[in-house]
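As a starting point, one isolated chain is supplied in structure tokens, in the form predicted alone.
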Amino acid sequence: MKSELGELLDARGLVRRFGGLTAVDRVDLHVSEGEVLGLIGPNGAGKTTLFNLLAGQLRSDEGTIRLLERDIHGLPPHRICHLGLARTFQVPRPFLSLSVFEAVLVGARFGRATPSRSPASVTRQCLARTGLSSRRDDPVRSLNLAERKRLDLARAIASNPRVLLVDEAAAGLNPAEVRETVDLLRDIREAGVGIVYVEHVMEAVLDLSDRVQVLNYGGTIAVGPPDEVMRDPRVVEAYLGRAAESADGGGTGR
């Protein structure tokens, strides 16, 4: 069936069981060109768990997902890289022994082709919108964390995706460098390229979303413009919990 106009990544149905747990329960997900996709929830409520499944680090029980049409389960990390899907992580894992500049020419070289562009060139573009330049010959070991953030995206932007998962790029970092990661990450949706975000800072999320998506244990309760479900019950209940109930007048206060 072909997908709906625009549309870079479609999953549909996604399961999968650790044993007796099902940490992803029948989910579908979909993210269309330039738009960014809001995924957030609970610790525990599948969101990483759902990310291993899209970018091939694990295979789902059931469901399907298709990249720009093109059926990709199944398929290893670094193939559905090349197709156009790239990742950043809650936690860095840069080449410790590269220096800023190698570690981001890995994503260039690897990644989708660039017509016309060396992966030289490639990097260096993505050094500078990711403020690194004058890092680019230090070694990765050196940088501190919102710099090997900074990398971790440069490092991803780098393999030219069509569809870029992003897990908590803006955790542990101050509100102004909040900004300058929620400011990157327009950029790079203006560029045509379909996010999706997951974040715990909702400050971040709620600004740049265009939809959020709500999962909890497992499966998904609500998905739709910001606000509407940042106001249905069931998020309230699930994620925001009884203390935003009461700031909004529905309790005694603390």
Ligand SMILES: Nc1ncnc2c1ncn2[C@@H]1O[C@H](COP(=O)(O)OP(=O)(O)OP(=O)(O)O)[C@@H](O)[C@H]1O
The other form holds:
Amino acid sequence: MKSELGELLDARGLVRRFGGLTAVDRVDLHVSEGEVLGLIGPNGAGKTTLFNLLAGQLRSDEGTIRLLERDIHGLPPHRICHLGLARTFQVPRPFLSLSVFEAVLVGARFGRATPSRSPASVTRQCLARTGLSSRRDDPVRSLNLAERKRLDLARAIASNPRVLLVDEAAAGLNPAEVRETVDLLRDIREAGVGIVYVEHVMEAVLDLSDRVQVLNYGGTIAVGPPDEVMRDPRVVEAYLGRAAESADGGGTGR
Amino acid sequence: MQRPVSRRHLVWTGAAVVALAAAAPLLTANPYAARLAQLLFLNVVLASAWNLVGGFAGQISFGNASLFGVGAYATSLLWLAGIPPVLTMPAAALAAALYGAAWGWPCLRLRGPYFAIATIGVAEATRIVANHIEAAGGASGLTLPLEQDIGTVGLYALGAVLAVVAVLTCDLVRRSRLGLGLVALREDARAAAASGVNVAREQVKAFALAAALTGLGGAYYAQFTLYVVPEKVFGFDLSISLVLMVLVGGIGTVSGPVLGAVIYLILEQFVLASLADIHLAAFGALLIFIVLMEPRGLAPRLVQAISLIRRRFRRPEAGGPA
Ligand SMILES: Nc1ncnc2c1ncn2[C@@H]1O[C@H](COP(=O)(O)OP(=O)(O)OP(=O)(O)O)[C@@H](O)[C@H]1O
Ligand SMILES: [Mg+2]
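Could you switch over to the form predicted together with this ligand, since the one displayed so far is the form predicted alone?
Below is the entire complex, every chain and molecule, led by the chain shown above.
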């Protein structure tokens, strides 16, 4: 059993409804220092909504969220960032008119301060880690999708998080780029950051995760070591069931 | 790294001061020239202030007259109470900043057209209330003591200082932490908040600063017109003219408001002379034309042209292939 001391984020019983739809249904989630928790599930399972609850973009209807032993439920996103939780976005939300350097500097200047380092030096380091140093003076709008995903990660780690929520960093990337992203996330984890990693690219998430948690229709259907979870009949059913459904239903499957 | 005050700053500020001083004899030679200079300085101050929030944070205000009027009235009332007008200016800036923060705090939670409409509501309400405050002269306004003003040269110098301060403020903010946060939240408020930017607070800070400058503009206006009246200093015309100036000159740039102020003044004088009060309509038509042709305003084009000329100047042989 892992010691509870390194626990960074601990969410219990989270519920979020949109009208009649329960997008997140009594979900428990926790992540410790240096741990990668893979969060998977079919489209519409509630993964991004769960991130929105944890990072404060949405308020949960029920449940508690503790970050470093502190109740963060109901705090605004910038406060949660200051307390050490950063996120990336499934669809990167870049600051288009800024330069690459400035976009990352936003995280370094406004996020959780990095002790005894200037925001500029933090920014340079984050650009180097994400392989964007050579693009530092280019406008963000000149970046392609893969670069924008890396920029979003650079911006997030510039805010010096203890917990990092990563939403589909590998989607739409070619195999080489996926490997780079996996290496980068591993590097971030080595520094002690707890990562919750949402991903549909299975090699990436299984390769990286210490534990995997599977969501389906908003609820957790399995959680545990990757190989065990992937053999779980409910997980197989969730994925195959959906696959069969969309194969039958043509374009109408969810 | 960018330092907040660079050599470039000192050079430009120095050049501006020298140019303004050199132009002083010309621009104080007769009452008309003096008035043109005063109006130009005023427009530069107000447009630059507007740009802090409208340009950097992307929050378009149609209500800056409410801040201008507070500054104008603060100075006028204190002046009539016996305080020399120049000494009332910090109070005018403070009053406008407080008023701006008070209504900016709730309104800046809105974005886009919702914010714009809220600002119209606040400014119109302010104008209507001001018309009914009898202690401040009500609808007939306040007439200020002519014999105590600081003279044509004094007004010229004061206006020049205010204009330089406003432009410098714009430039400093753009390079500051505040400016970075403003542009980030303009581009994407959610991503900015997720990166630690306190979106509400950064906007209110910028708005209070813009309000202080706008209030100083009002205080200056009171000193050269010697007459403040709600329909004018709280008027919608004034608010709209600032938006037009910045959009024509170049929104979100430091030089745009200055350029816009110059163009506006020229147009206003030109059209006023022939067609009385339709200068806003003429300016609106110009705006539509510019937005269609050059959506970022004229300043970026001008900067481009200047750097082109400079390059040719430095390396004449580069002009060869043309
Ligand atoms: N703001 C919203 N209003 C209404 N319904 C929403 C909202 N956000 C999400 N939903 C719904 O909640 C459910 C969960 O969506 P969510 O985006 O969290 O899924 P996801 O697991 O991230 O899916 P994907 O893998 O496709 O990104 C979906 O049915 C979605 O339509
Ligand atoms: Mg999602």
